[in-house]
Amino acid sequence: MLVNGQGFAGTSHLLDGTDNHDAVLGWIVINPTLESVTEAKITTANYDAEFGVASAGVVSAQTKSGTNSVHGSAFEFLRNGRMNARNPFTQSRPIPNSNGRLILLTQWNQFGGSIGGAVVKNKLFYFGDYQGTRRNTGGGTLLRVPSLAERAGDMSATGINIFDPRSGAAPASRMPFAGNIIPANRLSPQTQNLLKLIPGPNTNAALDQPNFASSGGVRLNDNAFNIRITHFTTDKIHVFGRYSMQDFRMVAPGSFGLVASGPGLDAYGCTNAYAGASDSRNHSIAGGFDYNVRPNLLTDFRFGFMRYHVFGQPDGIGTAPVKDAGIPGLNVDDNFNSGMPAFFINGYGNNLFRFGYALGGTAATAR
């Protein structure tokens, strides 16, 4: 959530008055479920000093409590490609490699329920809920990959002179290769080995335009539940406790396969999407009490604990493609430095050609 023109990390999140915001990555830890929220408030300016950790805005949510009567709910939302209408402007032609489909393959199923009531009438109340989501979303992207001629050193179709770096010390004195063709003995064997992992063009395209269409499915499943106990100890003292857990499981393919990876695929054609597997299990505990000392003096105490735990495995974990290609010093172990690092080829194909770790850097296991 972007507030006041600042990044998402500048927004603070609170759940039941306790911190719900990871300090390292800036993500919300527990996304409140549909049935658990009784109040939500967004403050964008002039918030109190107690919210000083926020530089952009404050998003605060409160969870439900039980009542003297037993109340419950059940729900299910379904969205899929068969029930969606196509966009006539962006989905007028079949999606590449989709067997003629006009609409991306989509399955979005969100379901759950809740129950709340009283253990002791007017004294002790309970509330609990569960929410599950199953998402399978088709995605695709258009990229530029080197043509077969370009891989062999033939740059004549580009219309750009390719200069021989050995023909002169200064760039202005260098001579172009004859016919803009780089001799085979001048091609880097390491580069040739890496290019073997990159698929060739699969669509017809004009020079410097996307010539490779990739598509696939992204799976994201999550399960979440909340349990809350509220106790009216006396007329002046109220106590509550809550435990929440949220579990995510995501698998997203890379555009160029498991080893070369490249940009991940998503439903919106994002070329910076993550490729690989990512599991997250987050916990949040909150408790507190309020004590009415006198009609004009009220005290409030809150305690919170949270754990944001992510286990990510990018594509290619356990492989050593750059080491096998002849490049030393990168794949130095079988885990944290395995896989394909990120390669960005600037100025080629309108900067649409890159491969390796989709988020940039080294494809290492993140924990």
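Remember, it's a predicted structure, so these values are computed and weren't measured experimentally. Basically, rigid core = biggest C-alpha set you can superpose within 1.5 Å across the two forms. Positions refer to the first chain, counted from 1. Compared with the form predicted together with the partner chain:
Relative to the superposed core, N223 undergoes a Cα shift smaller than 2 Å between these two forms. In a rigid-core overlay of the protein, Q110 has its C-alpha displaced by under 2 Å between these two forms. Residue displacement note: R249 has its CA displaced by under 2 Å between these two forms (rigid core superposed).
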Second form
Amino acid sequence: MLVNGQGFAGTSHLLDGTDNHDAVLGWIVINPTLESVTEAKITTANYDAEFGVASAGVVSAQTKSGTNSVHGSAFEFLRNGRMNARNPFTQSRPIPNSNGRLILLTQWNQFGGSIGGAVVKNKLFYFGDYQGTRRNTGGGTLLRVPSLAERAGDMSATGINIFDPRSGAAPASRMPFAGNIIPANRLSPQTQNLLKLIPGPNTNAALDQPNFASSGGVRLNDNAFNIRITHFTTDKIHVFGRYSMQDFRMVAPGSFGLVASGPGLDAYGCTNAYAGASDSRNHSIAGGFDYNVRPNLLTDFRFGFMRYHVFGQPDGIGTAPVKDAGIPGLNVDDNFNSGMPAFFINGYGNNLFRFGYALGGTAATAR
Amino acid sequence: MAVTSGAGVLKTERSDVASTYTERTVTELPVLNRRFANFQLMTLGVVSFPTSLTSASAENP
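Moving from the form predicted on its own, what structure would you give for the form predicted together with the partner chain?
Below, the chain from earlier opens the complete complex, with every other chain and molecule after it.
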């Protein structure tokens, strides 16, 4: 969400009056489940002095409390691929090993429930909710990969002269390769090794059009729950405590398979999406105490703790394709320096090849 | 229908510009993708991310 035209990190998020805003990414930590929210306030300008760390807006949400009588809910929401239309550009041929299915298996399943009640009537209340998401969204992408002739050095189809850098000292005095074919002994063996990891074209396309169509599914499993205890100690003193946990497991395939990876396939057709696994588990604890000194004097104490932990493992982590191809100085360890580096081949006017997307693993923790 | 007159709704005690969503709003209004954050879209001055900028979506979609 962008408030007042500012970056998303400019919006501060609060849950039960405690910080719910990751300091590194500027992102909401616990995206509250709809079952657990009782009220929310979104301030877009001139927020009160008690708020801060926000240049754009403040989103403050409160979680539900139990009541004297027991209340509960249960829900199930489902979307699936049988209701989706086919993308005629990327879904024109059946998916391999799918009994001729053209549309990716798409599933978006969200289920859960809540329950709240009193442990001691008029005194001690509990509330808890759970929400699970099982999502599998299909995505497709169109890319340009070098043709088999181009990989072998035959650039004649491009209609552009390829000059031999060894045929003259100055660029103006160089001669084109005969027939615009680069001889096999002049091709870099390292590049040839890396190109073997990139699949060949799978569609017939004009020179300046994408010739590689790829599709796949992004899987997201999410489990989230909240527990809240509220205690009406006296008419003047109220105490509450809440614990929330959200766990996300996401796996997105790359266009070129596990090692070469390539741009990730996502449901938006975004060409620089992340390919690999991303696991995160976020926690949030809030405690509050308020005391009604006089009808016109209130005091309030809050305690909050949150943990935002992301563990990303891009496709190809632990592999050493660049080292295996004969390029020194890369893939020197099994983690941060493993896998395919990002590299780009420019050519054909404004078209851009993109290969190998991610390099190494990441883990981020903010407290 | 009764016609009443009274003081206009003018907030004098604080200067913030805010929208409050009550329990009834949160419970009964449909919300896109059942994402709480999408309630913000009802507030003036709030727009959704362009999809190319869904930063951190893998971590917290």
